[in-house]
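In structure tokens, one chain follows: the form predicted alone.
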Amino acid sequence: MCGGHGICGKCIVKIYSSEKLTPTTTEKKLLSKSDLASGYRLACLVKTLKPTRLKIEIPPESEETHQRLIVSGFMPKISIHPTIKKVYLEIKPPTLNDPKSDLNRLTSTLEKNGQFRITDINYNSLKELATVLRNDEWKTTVSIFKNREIIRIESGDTSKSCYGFSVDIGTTKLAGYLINLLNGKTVSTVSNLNPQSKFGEDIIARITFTMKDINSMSEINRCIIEGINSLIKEACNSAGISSNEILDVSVAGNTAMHHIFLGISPRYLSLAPYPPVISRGLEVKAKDLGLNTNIGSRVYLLPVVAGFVGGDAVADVIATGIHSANDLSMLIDIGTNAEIILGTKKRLVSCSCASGPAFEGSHIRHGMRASQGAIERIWIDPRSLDVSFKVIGDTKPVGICGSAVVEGIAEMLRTGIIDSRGRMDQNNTKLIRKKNDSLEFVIASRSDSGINDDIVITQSDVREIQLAKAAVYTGISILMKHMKIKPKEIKKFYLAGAFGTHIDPSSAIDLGMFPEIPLERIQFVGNTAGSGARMTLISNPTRKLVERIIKKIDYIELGANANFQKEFISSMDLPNTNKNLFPTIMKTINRNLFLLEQDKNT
């Protein structure tokens, strides 16, 4: 998950070999002394000094299995004006009184039409002009590009074929949809794991990757266009159509990935004061970005809004349509960074946090990503204190999604399992146990799981998940500032992506992340980063107005902010240092520890 870097712990494997291999000081702080006399190591960071004949066991917690990604997500309905129309013309042939250019011949009669002044024809169309106009007695289909430019010519009516390609890049995962331009629907849905993980699981990660040597750039560049192209390929073979069928395509993707994809150098994005290197909507030819898709067909690239608010997060406000609305609105996208955007149609202002992998099980003793065998759901009883859990696809469990950890760790909130400092107490329970010199607390037994281990949460992974929690809450916290606004004046509050589609909302605020707001106004919109991105594919006027809104969207530095040290450390504490801001959790807890204090006393 981390590139091999050694950081995250989950390459796990058991390792026979006669040869002796000492371990790092990285594995000495990430494996207990028991697991390091078994044999187990870490697989990124072994290095045998001779060659060696070496069986390597992979236990299942660090098999990769297929991780249940989210493409889906809310999208208004729009009216269909794709920068792309297809028009089925019949031509008179020149004559010997009549001799004019076949091209000439070509856009007199698309000109007729009254909606077309064509300036250009794409150079590939140009040389196959002569022959498909007369392969089928001057009867052709032409795709013109903003009623300007012919990119595509056939033989005979294809006017009812017409289609496009929307990508959403996400540091995790790729989505991309197959999109019928003549009436908006996606005819085919598609994703993978961002195959740039292997270049490390965060954005700071790739970025400094690309400064490694002069090929890095070339390399990480290649490896995310060849994984759309692998999406394009499977989402026609689904259709039964040919990747050639596709003559526009439109990419979401925050700052990084944006820069990545354009083979533009993103280094100056990880230093101050974190410019991007264009921020506008851009339009690019497919081909000359590789992707194979027709070879006149060009690629939309929404516009960002700063160095780590992308296009995604502009994606997200068009299909949430915050932009638009009379309410108080504010929408939150969560990965690895964490997109915040808040206001009305008169004023949107936008943080980015960085909340770091945790939530997406990285730096957790037990994390791992939404696959087969995680938990995903975890329940403590306040007057027992047993625990009870819910494993995607009903197997033993392996590991722990990270909503699943911020549940859990809410419920050891709400149980005093854990104090406001997030500290572990032995006395309260025998679930909690010292191991290595560190606390933990037993979700699942080994008896119980499906690894040769208990499944644990750690003191460490409270202290993962409270870094990424304050970090949230410090951008929610001083935007609301910013806007001069309480958490109860903000009507309607969006969860994007992934993480937000499956987070307990309760949770998340019991353990501070979010602001204390009626659960009826918490909407899971789903990856509208997807959906916005399909809307600037079949409507134009959606890419002009996505360039009005970003001119409204101011963005907050909060390093640069005053109150930002202060902010980050209250949020710290469970779930806040100034306790009134949450006074439903705080109820909760002392109406459990009474009732706990009570069966002690009976």
Given for the second form:
There are 2 protein chains.
Amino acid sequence: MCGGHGICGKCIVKIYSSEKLTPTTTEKKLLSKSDLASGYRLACLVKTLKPTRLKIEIPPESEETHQRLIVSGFMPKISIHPTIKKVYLEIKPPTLNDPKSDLNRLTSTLEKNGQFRITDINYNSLKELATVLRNDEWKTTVSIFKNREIIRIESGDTSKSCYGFSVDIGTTKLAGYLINLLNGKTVSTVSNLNPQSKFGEDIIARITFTMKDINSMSEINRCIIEGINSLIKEACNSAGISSNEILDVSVAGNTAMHHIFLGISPRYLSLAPYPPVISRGLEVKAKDLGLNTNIGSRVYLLPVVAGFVGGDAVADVIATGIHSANDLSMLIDIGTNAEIILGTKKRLVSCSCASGPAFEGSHIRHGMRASQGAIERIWIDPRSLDVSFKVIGDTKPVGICGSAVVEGIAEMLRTGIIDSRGRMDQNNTKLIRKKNDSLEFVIASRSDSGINDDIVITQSDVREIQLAKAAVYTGISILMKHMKIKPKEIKKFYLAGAFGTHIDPSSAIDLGMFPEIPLERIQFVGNTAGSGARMTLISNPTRKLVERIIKKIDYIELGANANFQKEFISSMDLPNTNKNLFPTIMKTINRNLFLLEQDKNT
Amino acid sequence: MCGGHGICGKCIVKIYSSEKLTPTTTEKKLLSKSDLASGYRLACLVKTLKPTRLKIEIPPESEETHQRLIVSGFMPKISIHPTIKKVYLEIKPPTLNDPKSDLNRLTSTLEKNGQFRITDINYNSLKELATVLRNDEWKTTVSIFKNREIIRIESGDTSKSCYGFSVDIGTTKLAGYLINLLNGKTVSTVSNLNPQSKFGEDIIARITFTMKDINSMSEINRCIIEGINSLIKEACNSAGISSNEILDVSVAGNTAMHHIFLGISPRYLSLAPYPPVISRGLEVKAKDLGLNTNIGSRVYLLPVVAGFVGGDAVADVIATGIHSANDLSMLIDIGTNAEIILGTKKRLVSCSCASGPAFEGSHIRHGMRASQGAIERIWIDPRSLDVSFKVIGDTKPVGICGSAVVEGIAEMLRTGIIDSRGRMDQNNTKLIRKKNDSLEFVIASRSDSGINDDIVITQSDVREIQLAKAAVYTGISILMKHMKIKPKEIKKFYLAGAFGTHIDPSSAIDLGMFPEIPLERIQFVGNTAGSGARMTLISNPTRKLVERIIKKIDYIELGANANFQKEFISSMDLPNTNKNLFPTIMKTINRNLFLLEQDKNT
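Switching conditions: you have the form predicted alone, so give me the form predicted together with another copy of the chain.
Whole complex next, starting from this chain.
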């Protein structure tokens, strides 16, 4: 998960070898002495002295099981006005008295009903034009981009086959949607992990990789293009069409993904003041990018707001409609970065927080993605402090997914197992114990777990989640202060993205990650980045709308905000240094402490 | 000159070989017995039995000496408004309070003065943008296409270097002009033979070649692209600039050359009703065509009127200005095809005649191009019938150029050496003699010539010129009848193209090739196809003008005209069956016959 840097300790394997493989310092730090003695190592760090065949055992917690990727998302009903139209024509053949050019003949037939005004023809279509027109006695189907450019010409009537493809390029995952452009319906949905992960798990690691040497930029660009090409292939196979039928593509992604996809170096996104190279919406030829769609097809990229508020956030806005709402709304899309947008139809402000990959289970001792064997819910009895949990799939647990780590820590806070600084105290319960000089809380004991060990939440895990949630709340708080509003004024609170779909909102509020607002105002909208991308594919007017919306989204650079340090330090506390902001969790803690005290006394 | 088909007999070589090389039937027909015995063969037909080294002698008449290619042409003064503008900018670097995208920063600086409204940026420039802007502290020079698209971006101030290239693609020759787009001046002029000649000398031969097999279309297309690329290289070397500085290209050519240049099959141009694939003016990316100019540069192709009235004729029109003249004008551009345009600013009609390559010296026994050693003028004394001639360069003659063949035959007609049917009569003069069963007239005897033979005009040469001039006059006559006008109403008669520059107009009139009009109304305009191409490079408004002009040029398909056969047969006579049309030559013939008669009687 760390991209082979020997940081995350997630690729534990057991090696059977005659060669003595000396553990590295990192391995000594991340693995226990007994594990090392049993032959456990990190796959990314092991170097053999000579080319050899090793027997390797992959423990269950290191396996990549099929992950639950959230690809569906809320999408409003919109009318179908794609940029591409297909028209079937029967053209009068030339005669000696009417020998005008093939193209004039075609366009004058096409322009008869007044809908089209052809100013351009794609070079490839021009080369084929004469033959295609004559192949089926001047019966032909023309594909037209924005009522003005001929991008494809076919013999006979093929007007019933017109497809487009939308992609949401996430840092971690890709979601693709094959759309029938005649009715706007999604014909097949495909998803995969972003193959760029091998270059690093977060945006900064990827950007750093692009600067490694002269070839790395094109290497990482080719990687994402190939990744999307396999999604296209999969989607087309499942729908039984050729990828040549795809005449339009739309893409939403954060700014770094957007730049890398275009083959633009994202180098300056990592240097203050983090300007993107291009922010406006862009239409590029698919063949310039190397996408395996029709040679005449275009690729539309949603505009980006700033270096760290990208086209995915813009897609979230149009899918949730907060740009046109009277009610004050807040939208949070949590991935490896969290984008936050707050406002009404009059004005929107946005920011981006480096929440990091902890919410996805990275940098967490037993963290894992939300796949088979992951603990997805955790409850702690306030009186007995006994732990219950729920596992994905009918199996013993092998780790804890990100949202359950949040819930587990919220339960630890509610039941007094950790204090407002996130500290564990061994005196609280015997489930807290010291191992290798640091404290950990047992969620599933070795006998209940599917790995050869207890599954725990460590003191350092708590610290990771505190950092991540503080980053998010700092952004929320600065936006609220910028707009001069209080939490109770937020009428709609949209949670987008995979993490936002799994998280227990009351846990997030109790930890001080989200502001305290009535739970019924919170709406899970799923992958709205994908929905927004689809909307711009189905509806050309939406592309125009997006350009207008983008102009009214202000961007706040958190690092440049005078209150950033102060807000961040306050937000590190559980729930917050300013306890008045979170009355509910304070009441819960006090009640539970009272109950515990009472039980002790009886 | 026939493209290796063994037809023209122009590639005579003397072969010294131990191997007995049996002459082909064609060689037996085209070469004399004594020549064959001396080892003369046609280079294009000789096949050796085994790979071997031959000693070859190339006789002077087969040598390609440097040809006089007419590249300059009349061009009116126009104001400089190229499609490309270069602008030097000093841009404010981004800050945390103003982190907008590099492109927004660039375009907002650029759009300040209101001249530009940037809607697009070339993909390649976008990829380089961030680096180029930062290379010289945000000092940059931007090249903008039509005030709306950024096609190039450079560090520092390069606004003083802005070039374009114009090409006239003739069937036989290419002419190229490197233009400084800042002042419209031609920096260097280059020309060469069209390398496609190896696929056949005329348009029909080239079209036939494109249909030979699956690769021949791309082969002939590559050939012309490479030919133009070498012109570009030569022009840039001579001006001391890199071809990367060329930001715009304009191209004029007849319809077949236009299609082949674009990689479009010209197949249907050779089949009735001869429709072009595209007729409107076109802007294509240079990189799509494979031209070695700047990667962002466009190529503009002048529109074509019909399958055989191309962009070169349209260029002739704008350069001569006949589209805006009150006076009735006729324009003839004679190449391997002759395009004729007649009319005023109100209305123009055009046609194309298959005059063939005889005017360029092909299919003529001793015909050759107008190069070193060619007889370029011929006079016959009306009383002695002695022949005088003038040769290009300080050398003995090796052949006769096309315009001198016309003049020679006109002199033969004036002096009664041939009659109105073009027939020679051995009784007229001893300079007419029979050889291999056919008559020929000696222009330069073996002792005066630079080849080992007499230089003659044969009966069959006269026939070739009759066919060619009849084709031209048929077109002229049909256009005049279509417009219901008489020759004397033509106030301006423009002769364009290389042949049109060398020809003696009174000889052409006397042969009945041009209508009889006062000589002072005839104007030689040179290569106006090249001039028109340059005008569309220097002036974008001219491109718009051209689209309007093209709409008012009617095209007459001669083959579909009811009078074609009749007109053609009349025009075969010298000067014409209708002798009243050409009173001057009739008077000359009668006077000369009278003089001869008188001399005989004294």
